[in-house]
Amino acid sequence: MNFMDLFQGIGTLVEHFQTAPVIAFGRLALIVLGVLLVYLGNKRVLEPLIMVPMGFGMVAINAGMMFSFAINLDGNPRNTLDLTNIMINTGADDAAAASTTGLMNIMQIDFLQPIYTLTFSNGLIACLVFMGIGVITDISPVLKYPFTSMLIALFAELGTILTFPIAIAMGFGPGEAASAAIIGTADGPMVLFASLRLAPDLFVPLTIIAYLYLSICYGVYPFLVKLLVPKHLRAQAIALQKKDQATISPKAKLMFDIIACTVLCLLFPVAAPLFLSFFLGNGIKEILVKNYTELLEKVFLYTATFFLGLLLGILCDANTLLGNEKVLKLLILGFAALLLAAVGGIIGGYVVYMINKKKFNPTIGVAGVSCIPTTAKVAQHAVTEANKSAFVLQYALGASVCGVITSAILTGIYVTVVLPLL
């Protein structure tokens, strides 16, 4: 046994430098990126719940590539030497479907394969996250300001709508273009859910880009707000009204949940899993079933978020990303989609500002992007910087919650319209 056989991660890196230097440098770059994600997550610059497990997974997958004799589905070794890893085998599911032995071999060899197969490849993990989001979301602002919240959220779908024709013009197919457009929702589970149906070959880079770009909401949106909303408008306080102090009863919120779930599932059955998950989680919160609430929030949400980040990191190997020429275009499209979404939301804020005879703060518009509660916090922080006594968080949360709903609706429309074309 020589050195390369004993330390196979180094051996495969040397092999890549000799045969595919782009992949070798890509592996090193992704290892560095993984370390950076862990660092930024620890510093709370990025969301640690996603970025820390993603960073560790990204480091492990790109460092832990080894030499291995490939195994056929019948269990017999092939005679060719292959470069593989012991993390997860995403390409073998379809081939192994007809062979119980083959599937069992995959699930035993690749230690994360059971989680991927049972929760990730079918979109279940996105639904678990939505249940958790539902159980921690207060829909009172939506019921207090339904017109304002929904109007802003609809304008914030500008990125989701305009990115589709841009992607088509860049050479993407309808399914790929629709999946890239949904990055504009700023909702990672939504992108995962849609891309698995419309662009399964690109769901890995699409979902990774969606989550990496959520940092735009933290870093870029505040500057965009300052650019598009003058300080005197950002400082504008909203006069309190009776409905601002009114309490929405749990019964009213539960009725909204069941009615909205029924209507949206009737209109867009393809997105029914998302609607069911969100409104079920919120309904359980309102009927005060403590055991279920704790299950969804403390177990489902955090477990699903952890494995979502870890699996995205594991799937982020150099061969997957650098072997696809469309990834660079997706990076551009994702950035454009999120910027257009924020611009659309702010335009919606100005529309409400004019409808209310200039007695509204247009900064709230950025909260229409459905990254709840991040965009709502961005709006409130921008207002506080201009006027410490101004409070707009209730309006912002209403727009953000409606953003989740409109994003699911747009996803349902895209899947319904585009899927028959594939």
Contents of the next structure:
Amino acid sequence: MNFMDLFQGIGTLVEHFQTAPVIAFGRLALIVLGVLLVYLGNKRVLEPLIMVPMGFGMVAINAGMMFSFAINLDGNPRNTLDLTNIMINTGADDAAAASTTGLMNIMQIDFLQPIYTLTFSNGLIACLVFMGIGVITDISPVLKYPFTSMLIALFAELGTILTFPIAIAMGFGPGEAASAAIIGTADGPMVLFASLRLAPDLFVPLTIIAYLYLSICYGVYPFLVKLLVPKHLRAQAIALQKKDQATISPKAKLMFDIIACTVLCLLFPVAAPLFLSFFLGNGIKEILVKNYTELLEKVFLYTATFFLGLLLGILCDANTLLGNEKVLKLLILGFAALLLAAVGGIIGGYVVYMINKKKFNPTIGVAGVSCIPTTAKVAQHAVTEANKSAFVLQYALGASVCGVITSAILTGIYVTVVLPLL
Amino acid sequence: MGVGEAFSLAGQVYVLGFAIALGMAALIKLINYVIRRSEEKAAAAKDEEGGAA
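Compare with the form predicted alone: the form predicted together with its partner chain:
Zooming out: every chain and molecule, the one shown earlier first.
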């Protein structure tokens, strides 16, 4: 018995070392990265809900080449879960795929194939995550401070705007450039949704980079805040106003949800699934139907997040990532987009500080980068470090929720404007 | 697409986004106003009812 045939994971690795050493080293590096993601997720340095399943998936695909029928040694990247590849490798024909039973038989060859085809490749998983985000989001701070929150969030879109021409200058097409720019929204589901429409060939690396880079919000933003906001301004407390103590009624929040959903769907039908998902989730929270709230929060959100992480990990095979020369450029663009977003947000914080005659804490600006509630926590943490009695979380949450809304609006505009150019 | 054209397109996207987002903020102000007015009316009606009784 041949050793390599018996232990096929090692066999393909040895084969890769002989035929495509870059891929072989890439596989080893991605295994290490997968282990690192699980470790950092466990330590809570990174978000464990996404990073732990992603790390496990990354390790498994690169160690075992689970979907070995899709191993591609000719250097051309291909999506390992692509139905066409599976059909080719299993000998299934179009007639088999045309019938529901035949299609399901083909899909069940691989245990994750149905989830990929039915939820991932059509963007449904992004919408499920968005419903979950909607149901856990309290929009009261937005209704209390609408202009302040919206203004900060708009400045925090600097990354989404400036990355587009930078990406074009780096040789990307309009669809790819817009998808890369949307990484600046710091919203994973948004990147997944937009890239599936604008850059389907790059949606795997784009979404992986978007999720991996969310760790920038945890790791890099606190240093950026310290760099751009002097300590005496970070320590500034905001005087309590009457509206800070006001309670926003569920009726007002529900009214906003339904009107905003109608207006945005009317303006950007292509992004209607995103708007519908977010505002439906938030509306359900406000109508106080416990069963629906639990369904969206405990079932939809966690199931979707788990499979999103796992599938992104599985899609991180060395062929997909290293076989594509655009990935390195995307890594640079993603980093630039998120950095510019935070800088823009802090500029927005300073603008509101000036408008309010220096009675505002500009640190709150960083919360305009959506990534709710991480950036709001980063802002509050930076303020607490400078002044233990200063409390800015309400304002920061308002900016963060508006960040989600402005991100969805800009994504809708990008998809609407760029799609006809493709 | 050239870089200049890309800048122009990104600028248009931003201006449009800015207008819509600020429009939404104005919408929120309007909703707050309508809700506050209806609550005040309801409170006034309740007071009147209490007075009549």
